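One chain comes next, on its own, written out as structure tokens in the form predicted on its own.
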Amino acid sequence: MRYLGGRCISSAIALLLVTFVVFFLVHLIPGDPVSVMLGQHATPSTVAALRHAMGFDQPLFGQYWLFMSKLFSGNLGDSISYQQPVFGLVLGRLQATLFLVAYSIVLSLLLAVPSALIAAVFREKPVDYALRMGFLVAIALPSFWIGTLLIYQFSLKIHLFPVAGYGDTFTGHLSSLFLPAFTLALGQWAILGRNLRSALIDVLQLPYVEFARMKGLRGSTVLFRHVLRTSLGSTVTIIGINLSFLIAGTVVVEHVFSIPGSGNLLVNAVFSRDYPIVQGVTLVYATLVILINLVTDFVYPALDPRVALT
């Protein structure tokens, strides 16, 4: 209970240091943010009640306090662009970018735990020095670039995915959906691929791992039951690590295959200077990231008995 305190009190904090960053972000746009939004051609009236409806009127910890109590009553404001509460907008497309993040990680896993046990197994053999350039070019190669070549290959010229979109089903997402995943998941195979190994050759090493071989079990049973639950720790504290990372990188691949998403939302939100969606999918995006580390926490020690909740 006390870990679980401690850990929700940091949590805690760090969100309310994301509100502070997120707040200034319009600050330290150069110039009146109001007449950045509305453009050039807005009459003095216009930028004066837009002013006063997003309180750049008050002083600024009075605008704090308002963006504050908005906030806690589920309010982010309302778009510029779409004249809409920017809140169920965000809500709105977050589904397809959460479902592309998931969908993502799964083939990253897919692809990254075999990689890994064939790597470690046949450790400085031929398929070990093949996997591991492989990994090296797969974090090496962009992910707007993949993502062109794909829609190139698979959607243009095979015609065997939807060039765009997100689909109207499960199947349909999974279809739609399958191409932005594999970009996304070329990046994060690399990485969790790299790591697993890793943890793999040293949990291999261990007397335990011996001991259980003494006793007669099947090297596959050694290998998933006891090596592989032991080494997937440090790849769980990997995802987390980098899901952050993989959040931010929606933005780009769903603007390239124009997937409906809150990335794709963002991208356009910049370049209508539509500040208070960019305000809000931002926000979003900051608790997503603290609620897996967090998460992720909690399931570190449950894979691994080593470790302690300290």
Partner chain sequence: MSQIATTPVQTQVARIRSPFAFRLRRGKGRGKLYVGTLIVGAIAVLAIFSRVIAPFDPITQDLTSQFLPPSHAHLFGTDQFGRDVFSRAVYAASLDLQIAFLGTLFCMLLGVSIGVVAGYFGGIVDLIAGRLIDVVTAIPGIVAIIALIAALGSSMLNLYIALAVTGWTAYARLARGEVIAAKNLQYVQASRALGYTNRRIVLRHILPNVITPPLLFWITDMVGTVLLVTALSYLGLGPQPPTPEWGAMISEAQPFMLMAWWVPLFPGLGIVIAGIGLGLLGDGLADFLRPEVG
Second form
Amino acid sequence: MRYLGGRCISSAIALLLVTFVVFFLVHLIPGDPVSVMLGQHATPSTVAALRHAMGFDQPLFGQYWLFMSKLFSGNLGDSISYQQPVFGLVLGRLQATLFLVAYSIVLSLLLAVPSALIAAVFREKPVDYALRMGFLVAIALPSFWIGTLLIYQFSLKIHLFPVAGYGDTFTGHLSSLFLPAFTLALGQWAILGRNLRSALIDVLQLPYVEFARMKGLRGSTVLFRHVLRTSLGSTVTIIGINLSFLIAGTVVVEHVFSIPGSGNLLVNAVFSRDYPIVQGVTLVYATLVILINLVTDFVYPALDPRVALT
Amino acid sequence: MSQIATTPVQTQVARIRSPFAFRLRRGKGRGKLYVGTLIVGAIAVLAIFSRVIAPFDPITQDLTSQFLPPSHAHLFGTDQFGRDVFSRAVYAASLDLQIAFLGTLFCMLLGVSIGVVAGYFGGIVDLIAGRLIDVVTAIPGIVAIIALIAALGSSMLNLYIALAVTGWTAYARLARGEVIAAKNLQYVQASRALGYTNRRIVLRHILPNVITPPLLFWITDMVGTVLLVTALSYLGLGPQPPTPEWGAMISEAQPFMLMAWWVPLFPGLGIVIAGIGLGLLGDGLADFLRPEVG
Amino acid sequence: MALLAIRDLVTQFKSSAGPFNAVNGVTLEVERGEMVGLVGESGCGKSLTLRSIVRVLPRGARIAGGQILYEGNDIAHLSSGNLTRFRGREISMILQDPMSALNPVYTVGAQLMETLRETRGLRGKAARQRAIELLRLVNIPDPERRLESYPHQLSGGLSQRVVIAIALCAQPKVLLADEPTTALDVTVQAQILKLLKDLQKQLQMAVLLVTHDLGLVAQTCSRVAIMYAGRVIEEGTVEQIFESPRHPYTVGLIESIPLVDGPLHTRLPAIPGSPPNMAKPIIGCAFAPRCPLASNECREGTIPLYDVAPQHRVACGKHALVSKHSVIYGVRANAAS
Ligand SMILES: Nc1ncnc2c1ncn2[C@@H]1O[C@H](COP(=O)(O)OP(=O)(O)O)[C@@H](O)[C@H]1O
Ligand SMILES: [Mg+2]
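Now show me the form predicted together with the partner chain, since the one above was the form predicted on its own.
In what comes next, the whole complex appears, and the chain from above leads the way.
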């Protein structure tokens, strides 16, 4: 319990520091950020108006204070290119991103659990070598390249999936996001599969697994109830640790498949010099990572009664 | 009874198992190590001697030979500007591997320094380093890099800065853990008792003990960094066209994919093969150096 | 016909230096309802013999020869499906460390009831009822409450009782007990042993008890098998083994049992030397290098098992010369200093 309390506090501190980093980002822009944002054709009066709106006419601490007080009322400023509040814009686009993240986690588990089981049970046999080689290759696959090849093969040549977009209904999402989710899932498959394989191998040799066989349980019961169940704890942890990596992956994959998600919003904002959006997306992503990592810390004890009681 | 029971067995088991375990250990990483070294070596040669190896100039356009499929003259075919894809891929190898190598090197130097200092001094220094690590890991890697490049502008120097600022945390964690373990070793405590300076203790005694895990991670990290850098240029935030770069080549080729599949195919294969080679090398070294077989 | 008869069992380990026989020709019989002790120094292959019977072997090990006859049928080559139907229902096994034999993420009740479900087809209320009866059978107080406990909440003694209860779920005719008390506190050891003895009598169940404590065997078993370097070198009733041992190694073991009424701090005379390296093939008698009676014929061929009395077998060519008094490794009186 004390451990979890400590995790809450350090998450809060990390979140606070992230707001500072995000705030400070615009001050890294060489020259006057406001004229950079508005471009060459801005009139002096619009520049002055934006400068005042963003608080750049105040001292640094005052600016941060303003930034934070606006943040607490859910205000991340207005997008320059969309002329809309950034917060709503990012949240609106977040749905597609989160759908993609969840979809790819599900797909990667569907791939990783059976392959890790097969590799662990047939350890050092040809299937195991083949799967481990597969993991090695999958880790090295660039998502934008695999995504491109998948579009070429399944969308352009045989029209099985839409080339781009997000779909309108739940099944529409499932079909539109299948290729992007699969693209992301390949890398996750390798990471989770490798990890789960070695966790399974460790557990397979434990005395309680031997005893489970000695007492007359079927092979499948031993494997699923005793070996897999205790190995999954580490997989949950790995999913949590890799979440940041996965979210990073969506930025690229959303661009490849033209998905209207927040990652795509970010990339386009860079080209239109829409810094408030860059700040907003960064802040929202970091918050997500921090929160979800905190949640996995709370979920883990539920999987292991030994942890729960200490 | 138990006297005769326990002592001889220890020696017996050890005698039977140790040659067995040792062979296993030596045999285990070897295949991966050989193949990995071979692949990485071959790509390194291509990259270093790109000027000699590439048959064509990577930038000069030849609009009379657009979209030629792979042939003897053009091993990987030509692109929309009639440039030789093989030559461009070879030049790109040189650029991408250089960025990955130097970028991760900076990360390692920065991360190990922070980790060693944090682990050695502990207390408030460690606390600050810990918070820094928390913040950097909270912002997904490529998002932080994109944000930094958005602010700083896209240039080679800024790319290196962005890579170093966002990529050091894993090294710091590893080094910190090793330092805390090494600090409690007998001889380090002894040198402290002898009154050696902190600097000397860290450089002479702690660092050599601490550096192996970060060095091993360095190789794995290069796989990720090649992917990261090529992804950035795919998004248009890395080295700008017409500079030959794997990610940018794939992105430029995308609109013409149905016409000329070979243009995006080969740069991607380059990335994958480099990644596999580095992956094998890293895994093989880790197996090879692992103290015991589990 | 013996309930369980093992003949010339060979269990091999793969190693980079080629295979070696960690169990090297074990012959052993267990009758219905009796308690047999299997004694030997650690590393001599006791656990591996037991694991070979239920075929739960470590990685790299396989049965390379011999027969395991259960009610007259060879079970050494059962298919894995038939093996599953055999384990637990006919022969069950318990391990040395009860704490690690229980899965930490399931309650005691869950682990009992899953066994009852798969081996007996019992579900729901019936399974729960039976689980409570089993816990009562192994003398666990307040069994209803114990069903909800997780393994880490149990003491070593309680865990071993739970493990025994689980092993008995499908009413096996044979229980293989691999050093069931070694990992426990001294005070608990006697209780667990008494429990096993009571259960053996009450359930008419055969028990094959592995231990390296000969004194304990004398108190609980009717017959004993002595193992050395992967082989059973002597097998007989408790009286035969203790009163007229016919293998020099057995004599050495008996000599080193601490005397209850002897002087304090008595240094026990140990057999000089150490067991052979099993990775090399053993020619002749494995004990010859340490044996005071060994001569050249002991170092060649394979030593057969001699029937020296009804139920008493020994693998020693010099068995006619061996008695408690003819083989002397050390003198107790001198060692007392
Ligand atoms: N996992 C293993 N790998 C290699 N050899 C083993 C392994 N387990 C046991 N052995 C070998 O088998 C022999 C017998 O082991 P075991 O049956 O556990 O002995 P005991 O139970 O009599 O103490 C040991 O001396 C050792 O050489
Ligand atoms: Mg044993």
